[in-house]
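Shown next as structure tokens: one chain only, the form predicted alone.
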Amino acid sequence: MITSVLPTYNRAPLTFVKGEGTWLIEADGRRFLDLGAGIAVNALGHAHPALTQALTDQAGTLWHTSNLYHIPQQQALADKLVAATFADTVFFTNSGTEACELAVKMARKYWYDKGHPEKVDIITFSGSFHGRSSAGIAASGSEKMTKGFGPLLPGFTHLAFGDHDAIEPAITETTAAILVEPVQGEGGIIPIPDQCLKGLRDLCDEKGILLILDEVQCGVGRTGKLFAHEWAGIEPDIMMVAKGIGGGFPLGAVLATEDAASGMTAGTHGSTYGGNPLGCAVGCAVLDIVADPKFLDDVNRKAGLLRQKLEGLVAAHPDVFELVRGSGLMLGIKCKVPCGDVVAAGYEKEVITVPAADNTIRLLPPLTITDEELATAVERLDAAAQTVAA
């Protein structure tokens, strides 16, 4: 018999009733060390003060409008991110599933009105993850997230990551673009190289096709900049923005340069609730927080910290981790057993990790996490750790 919610998560046996900072509080009172921020959403942690006086304010004096009508939290956030990035302009969503949907739409629509119809297609990378609409689904193409699905959307080049030589082959006069994350979160905690960015940026460049990026787990300061391309020194077309952006109230965006964005003219794309009072009115808290350099250089102190104590991590126990990899606050541990494993030990010791492709568990606290957390959270894992060897 179906269960009243729909049953696509295998959900761990946990039900938290409270947030604090880095802590989450189960119904039966247990305290849990909180290193997956929701899946990198809760960039700020739990029950933020900033955040919630901005949301409880805003509730209490609009909600919704529609897009029919101008929103000024919205045109707050949009001057804000502007301001911040290499964008010209921006469009609110409520998810990076959505902001995926838009940025394949917007490739498009800037060839047609380019005058070549036929520049369709968009190259992505194996291991890639890009939301679960039908756009995301057949931008990753991994069986995994299309088995059942057809047909496809058509229009996507799938190549493996890593291989550069495949990559200038592989564009021809249908190509539109190229969309890449430059950290992989889904697929392991991958980062990209950031020579390989910059090849990319100028593959694109001398091939006159768009570059998008897929910044919805690694941007908002994730990886210790504001969004993890900027430690190559380039800049895209199109960038995908979610999670962190909301710092757990529903928000994604697409940032763009005003020529990419030249196709999309009223009535090309549409919102009901994207861009709404609530949401921008949290995100503006959001960023107004982490967009400061200050900020940010704590971000990678702390980085650095819990890098050198995760080396240590891994050092101690040879049988039951291999590496570890990320960027800034976005790291992963690849595991030498089953990583699930790794995932249910840490429950059983109060700390909270994520799951990920290539074995590997995922770290993504709170950019606000303390060094006393980051101590305590490397004990909980050493735990976890003994657990599952012994």
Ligand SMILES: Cc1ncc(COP(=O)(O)O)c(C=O)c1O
Contents of the next structure:
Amino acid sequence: MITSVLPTYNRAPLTFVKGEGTWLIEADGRRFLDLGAGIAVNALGHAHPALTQALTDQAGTLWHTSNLYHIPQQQALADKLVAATFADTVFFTNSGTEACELAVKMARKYWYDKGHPEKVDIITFSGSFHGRSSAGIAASGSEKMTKGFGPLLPGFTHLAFGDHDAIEPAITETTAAILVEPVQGEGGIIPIPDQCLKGLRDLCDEKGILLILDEVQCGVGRTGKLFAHEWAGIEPDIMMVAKGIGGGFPLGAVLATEDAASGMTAGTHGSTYGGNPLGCAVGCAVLDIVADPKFLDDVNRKAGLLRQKLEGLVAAHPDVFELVRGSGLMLGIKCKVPCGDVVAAGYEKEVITVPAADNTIRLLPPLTITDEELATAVERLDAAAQTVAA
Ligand SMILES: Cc1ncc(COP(=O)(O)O)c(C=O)c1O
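Next block, the form predicted together with the ligand, ref. the form predicted alone:
Expanding to the full complex; the earlier chain stays at the top.
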């Protein structure tokens, strides 16, 4: 008999009932160190006082009005994002998937309005993940996500990740944009080297096509810059954001330059909930903390510390682990044993990690994790690796 919750997830046998900073408390009282942060969502940990305050203040004032009216919290968050990034304008969504939908529509409308309705194709890469909507799965193109869900939305050209030589010949008269994650998340925490991201930007400029970055997982301080592309010294035309920006409240956004967004006039797109007062009040509180250069300096310091400890962990368990990769506090350990076994052994030792493709476990802790918690986390991963090896 089907479960009352649609069984699309293989859930771990854990039920968390409370969160405190980097800690998740199970219904039976066990305290887990959370290196998953709800898949890179709880950027400031659980129950951060500033976010709790922002949410409860807003909840006691006004929850929802719709985008038929001006929303001061939405305006404030858009102004902050525009001030802190390449973007001239922002549309708020409730998720990363919806950000993907708009990014695709925006790129196509851009070319339509410029008199090139034939430019509809978007180049994407193997191992990418852009959400589970019809556009999202078509963009990713993997069999795992698309099988049985056809006919797929046309207009995506899938290239092998890392095959530089394939990109230029794939750009044709019908190409609208390249869409890429600066650090692949679901694909196994695989960063695009800065030089390659610069190369993609140059190629887009040379060919006159748009560069769309999916920073849903790698954005909002995760890599030690407010947005990951800043490491490469480039700017996209359109960027998808979600996860960390809401710190746990469902919130996403599409950021764009004035030119890239020029087709999106009144009536071309919408959302009942997107940018509602609750989400944007929390988003403002998140951004006020994460965009502070001192906060990001500390993320980078801790990232260096964690990376060093993880290199030691991999060296200590050569039968279990292969390598560490990633950027900032978005780290992956590629495993030699099934990564699900390592994640499950972690549960036994009360440390949470998240499996990803390419047999990799993901470490995406709250950016507020302390040095002491980092040390404890690696001790617990070490104990988990010992049980797996045994
Ligand atoms: C890079 C990337 N894009 C898009 C999405 C989809 O976001 P959401 O699950 O909020 O719809 C995700 C989610 O994991 C993601 O990692």
